[in-house]
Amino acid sequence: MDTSSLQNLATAIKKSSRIVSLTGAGISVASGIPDFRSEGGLWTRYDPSLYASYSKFVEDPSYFWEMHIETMRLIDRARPNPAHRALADLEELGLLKGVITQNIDGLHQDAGTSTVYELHGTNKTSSCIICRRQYPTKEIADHIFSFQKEDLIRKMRRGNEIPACDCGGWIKPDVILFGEKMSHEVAVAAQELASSCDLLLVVGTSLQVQPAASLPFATKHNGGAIAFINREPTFLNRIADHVFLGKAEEILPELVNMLNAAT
């Protein structure tokens, strides 16, 4: 870790008045949730156009559940790691105004961050696609986990054991599938937050998906600085003011330590 560069970022944070973080799958890897796009990730084993498509879900939810059972198990076991806790610490110090995340795992909230905008929804709750009645996903997970996965999928392929509402509609976790509209309110709030900050901490994302990929440009357009913390370079490193290639769960806690030492 480049200590002098990290100290420069700490100095920039102390001089900033409005800091925001944009996070992606990479921040949760240390919590046991692999990046979908990485080697061995879900997208290498499940075609998202079939298993993560909203239109396919409406037609036959069994494909979505075949994939999502794995995601639910990972999220059920996951706990916030030092990177999540470091961002919560920055908020508690009054330095961080909010987190915009592409993740559905709820780990930022579990770590104690209070202002979180979830671009791709959340796995914490589920809703009927017809009447919009909401359910805790844990209740659905407890029932689903009582089956062996192979047996459950066979039943679901025949139209049985698929989570359904009293009105007859399918129940879907409140995650955004391909072809599904994301929350307009969340998207607008995220855009406003990124546009108004003077420092955007981009953590654990390769910025391959919109609208997250455009948010650093909104910060830059309005005169803000950008810091990238990621295991690999992104195509936007060229516009960054600070770049750290490494593990967020190591870099962010050290950054917080520097800030605490300076107070």
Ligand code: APR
Given for the second form:
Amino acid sequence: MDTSSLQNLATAIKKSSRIVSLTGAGISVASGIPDFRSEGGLWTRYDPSLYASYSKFVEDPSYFWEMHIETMRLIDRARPNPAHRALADLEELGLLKGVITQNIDGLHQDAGTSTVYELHGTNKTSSCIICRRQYPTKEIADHIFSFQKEDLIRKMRRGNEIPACDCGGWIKPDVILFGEKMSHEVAVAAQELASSCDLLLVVGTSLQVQPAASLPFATKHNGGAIAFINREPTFLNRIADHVFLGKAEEILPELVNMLNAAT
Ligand code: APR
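Given the form predicted on its own, state the structure of the form predicted in complex with this ligand.
Following is the full complex, with the preceding chain placed first.
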């Protein structure tokens, strides 16, 4: 790890007054949840147009559940890793105003971060797509996990055992699928945070989807700086002020150690 560059970032952080972090699936890989587009990632095994599309879910939820059962098991077992905890430490030190995340796993909150904007929703709760009644996803998961997966999917393909509301509507975890409207309030808050911060710490994302991919430009446009911590390069490498190619769970704790040593 390039210690002098990390020291430069620590110095920039100490001079900043409104730091915000934007995270993606890469920050949770060390917690056992694969990302989407790396080798072995979710989209390399499930076609999102079939398994993660809202219109397909409404037509036949069995494909979504076939993929999401695996995701729910991984989230159930996942605990925050040193990268999540480092961001919570930055908030605790009064250096971080909030986290904008594309992740649905709730690990930032579990690590202790109090201000989290979930652009793509959350797996913690589920809602009826008709009457909007909300259910704890754990209740749905407990029922689903009581079946052998292949047997359950066979039943679901025939329209049986699909989680449904008393009103008859399908119940879906509150995760935003492709083609599904995201929360306007969250999108506005995220845009406002990214536009008004003086340093955006982007961690573990390929920046392939909107509105996340546009947020770094909102920061830059308003005179803020960008730090990018990611295992692989993306377009952001060309406009970021600080770039670290590597593992978030190694780089972020080292950064916090430098900041603690300096106080
Ligand atoms: N440390 C840092 N970066 C990592 C690590 C790690 N330990 N592991 C993986 N990465 C990087 C990968 O190199 C990749 O660039 O994290 C990035 C993850 O990119 P994606 O898999 O595309 O995930 P993400 O950017 O979060 O996707 C955004 O796309 O399909 C939608 O809803 C889905 O929320 C998701 C969104």
